[in-house]
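Coming up is one lone chain in structure tokens, specifically the form predicted alone.
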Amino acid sequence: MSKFKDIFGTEPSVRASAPGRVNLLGEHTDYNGGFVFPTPLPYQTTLEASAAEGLEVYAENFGERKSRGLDQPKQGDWLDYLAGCVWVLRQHGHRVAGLRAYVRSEVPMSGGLSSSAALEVATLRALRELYRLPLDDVQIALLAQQAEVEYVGVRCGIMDQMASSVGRLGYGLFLDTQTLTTRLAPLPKGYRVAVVDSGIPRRLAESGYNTRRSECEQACAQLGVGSLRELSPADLPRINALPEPLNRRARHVVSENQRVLEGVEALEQGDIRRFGELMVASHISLRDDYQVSIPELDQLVEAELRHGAVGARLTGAGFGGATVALVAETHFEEFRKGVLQSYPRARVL
């Protein structure tokens, strides 16, 4: 017997899935036009779903059963991620009645790793699978992301719903999230993408991202451009002449989208020890010119690089959650040992 049977008393009509992912390089350069270096993790969100009027959903890890009709506010609870997909599906003429479904997720919540990506992309697969709509994946991702600026009310980028839907395991996803043209770089061989949860949670709306998104618009207002992609490292003189803190903000995202056109290169010629220095230069730039690390990530980044990373840095907003590292397989336990020893709090993923 299904888990959705023991809850709704039917048989589930479909089953969706989608992964979490991390961020190899390019933070917070999604919404500016910019490129990112993202790769999907082997940790999944499933829904078990059923077409119904209205929305009932049981969420396993909260061990809660919530109920909504179509025509009820968003409340604020994690319930908006799965109304906003039937909203958006609705404002764009599909006929969606609703959903009946049981979620489960291995995304670690307010880790970094897009969990809630995840959850909109499943349950996005699962009503076009329900309700047969004529959608791709790279148009079940642009959906995804619409959902949660417009309805959940977060200014997200395009990336992680990109790379839960149209990302590969074992490849990295080099995106340009203006045009959105794709390209899969094989992660090299015998390395480990290692994500380390901090353990300290972080909620995007309520945290410094939006606030982080309204400081580049205001930097490409002062510069005269439609987006900070429009930049390249030629304009750093005009972009360091801007008033703090906007000159820090837009020097990270052009030194930020310049580090993934050359991390994706290194990558693909092998160069891991360049594509770990990039890494490293990343999380600089988030830590000093970006202003999102904390202390504790700094700490994590720092025994991870000594622990035997080729290279390290947060992943994700920031203001908490995990990093990611790049690991020689066969240094790994010695890596997963001494970071748990000089930071006991951390979660090898």
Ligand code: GLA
Second form
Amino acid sequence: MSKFKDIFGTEPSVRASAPGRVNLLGEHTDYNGGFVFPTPLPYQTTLEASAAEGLEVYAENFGERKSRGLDQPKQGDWLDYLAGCVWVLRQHGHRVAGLRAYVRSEVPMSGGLSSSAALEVATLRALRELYRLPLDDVQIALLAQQAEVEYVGVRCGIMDQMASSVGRLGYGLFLDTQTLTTRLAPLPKGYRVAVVDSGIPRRLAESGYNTRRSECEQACAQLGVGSLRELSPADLPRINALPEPLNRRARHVVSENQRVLEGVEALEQGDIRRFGELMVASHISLRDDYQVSIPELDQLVEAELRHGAVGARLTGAGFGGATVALVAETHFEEFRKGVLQSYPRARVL
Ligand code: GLA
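Form predicted alone done; form predicted together with the ligand now:
Next comes the full complex, this chain leading.
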């Protein structure tokens, strides 16, 4: 018997899931029209659901049941994510009356692994099926992002929702965030993508994130471009002449876009060492130019490299949360033990 039936007394009409993601390369580039290279995680958020008037939801992870009418305002809680999905569909003219759902998530929360994108995409998938909405997976990702930005109130880019909605397990998703064109690149055989959580909750992540976004906008204004995507390494002399810290911010974005292009090509040619070097270069750029690392993430990345990772970097927005490392299968146990010895607070997923 389903959990939904235990709680609501009837069988659910649909079941829908969506995964969290880890970003391999291309950080803080998505809201600058740039390139990213995330991969979905083998952890899902799942909904069992039926159509209803308004929202009535049980969240297993919080052991909590909440209800809300569609005319009630947002509350700053987990139900906002589901309410935002219903809201955004109605904004686009879809006839959606509401949702009764049981939600369970395996995606670790607050670690920068996109548990919110997984919840949004899973909810929109359930609503698509329940109300037979003619939406493809890219449209689902765009609606999920709109719900998060305009309803929940977090100014995120499009990477997380695209990775969750159109990514494929075992493949990196090369995404051009300006055109939304994608290409799947198989992850290398014989290697493991290790997500290592620092155990440090993201500190001031939201304000730091918004400050970085506005610094990028200021850099664009001073350089006379619409987006940092328009710049290339040939523009570095102009970029370096910007005042601090705008010069650093723009330098990170331009160099990070190059790293994604080069990294995807290296992977496709089987050059895993080069991909690893680019991951490390990305971390250094995030630490020194974008300034979103913290000492604990730097120590963890160093420990991962010392214990045999081919490449390692912070992943997601930074300011705490998780790191990602690429490790040969044959070295994985040694890597895991070594990292835990050097950094006991870590959690190797
Ligand atoms: C968060 C946002 C993404 C992206 C990353 C940084 O995860 O949700 O859109 O901007 O930070 O790369």
